[in-house]
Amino acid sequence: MAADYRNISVEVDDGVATLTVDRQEVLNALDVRTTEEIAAAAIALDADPDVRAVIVTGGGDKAFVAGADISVLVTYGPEQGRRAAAAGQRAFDLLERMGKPVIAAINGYALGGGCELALACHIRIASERAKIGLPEINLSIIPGHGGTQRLPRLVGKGRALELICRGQPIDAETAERIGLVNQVVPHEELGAVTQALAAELASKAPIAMRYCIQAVNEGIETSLVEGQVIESTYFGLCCATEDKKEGMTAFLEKRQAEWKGR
């Protein structure tokens, strides 16, 4: 399937997949084909039992994803715009709902759709050089790939509205301070840090990992009472797995657990 990709690449090594948006001539800007390829890759990676964690990053040394391809966006009328936004939302939803940890390695500019792509990932690690923002207001549009919804859930309504309505990017240090990214690292260490984190997460029990992600994703949209019902349900499902028995037996026997994904 990877041979069909033109604007992204996917490599898998020891349980960790790296999805790279690779349109370096336009700073990895998103267009329809690119979001379609991201969606296709997310479906394939989620279904692949040999993949336990995913890293999303941008090709080259300047940009994660610098935004949408404005030369295409300028031609859109209302219905084309709505369809394009919905398609981008679907692609990013597939990443967010993946039952495997998805880490954004933000290696440069993450603007507009690039910021929204990072927001859809479960964990965000940023290079010290990263610039992150939603500048759509400066083009007289709004974020269309989930930015108006995910950002306030992550950093709060007030900070989100400031970033969206001012349209000014922030540096990596500020993004970490407000909770937009989990960690900032020296640029030359970004690859090693994200690979180490992905390898750590890939070593965890895969069924429990999927249920952790699903419980958080589903519960955050509900009340505390409803969320705890979701949590107890997934807790019970974990107790039906062979991996749960193996994990607890290994703990009691003081040895490393061997996960079967069953």
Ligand code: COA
Given for the second form:
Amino acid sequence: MAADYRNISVEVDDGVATLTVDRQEVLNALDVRTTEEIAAAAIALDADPDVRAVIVTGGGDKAFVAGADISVLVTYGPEQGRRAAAAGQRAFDLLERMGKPVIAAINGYALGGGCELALACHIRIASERAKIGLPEINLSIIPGHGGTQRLPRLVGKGRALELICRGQPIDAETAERIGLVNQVVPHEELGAVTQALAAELASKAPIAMRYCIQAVNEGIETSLVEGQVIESTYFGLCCATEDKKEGMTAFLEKRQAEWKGR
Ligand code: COA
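Please give the corresponding structure for the form predicted in complex with the named molecule, as opposed to the form predicted alone shown earlier.
Up next: the whole complex, starting with the chain shown before.
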């Protein structure tokens, strides 16, 4: 699998996969191939039962992803633009819909498509050096990989419109204050903190983990009443698993549970 990738790398170690966007000469900017590789990796990682958590990060020390590749964008007419935006949306949807936790380790600039990539992840941890924003307005375009939709869901409409309409990136501390990132850490600790979080999440019961993510993802797009039907349905499905029996038996026997993923 990994051999086919040119602009990303994927490494799996002890249940944790690390997907690194790696075009350092352009600060990991996304071109069509890179977006397609992210989509292919998301499908493969979701299907791999040995992968229990995923970290998404950027190659090098300067950028997570500095946006869509402007040297490609400049050539687009309307139909190419629409298709490219839709392809990016599909790739990031695949990440968001993964049935295992996806953590963005934001190691530097996360601009435009880079910010949108981070928004599609389930949890965001930022280096104190991170700069995060949607600067598309400064190029006379709008965010096209889900940013106008995911950002207001995460930080509220007012904050999102300020970020989108001003096009001014914010620092990591501000991003944490408004809820755009979960945690800010010293730059040199980013790898260790995200690895530890991924390992913790990878140790949880995999089927219940998938249902936690699906219940939140699916419920947030619907009404409270419908969302709670989704929740109770997944709750019921958890009750059909061997792991539910094991988890509760282990608690009552005061021992560590051993998950089977069944
Ligand atoms: N698309 C294409 N190339 C990009 C890029 C992008 N989104 N972001 C950076 N690069 C390239 C630069 O053109 C430069 O290439 P060069 O060495 O051939 O000149 C290289 O990456 C390094 O970037 P540079 O601008 O020299 O670094 P910097 O530290 O001065 O500035 C940024 C860093 C992130 C502030 C700046 O690169 C930038 O504003 N990038 C565009 C961000 C953006 O608008 N993204 C949204 C696109 S829709």
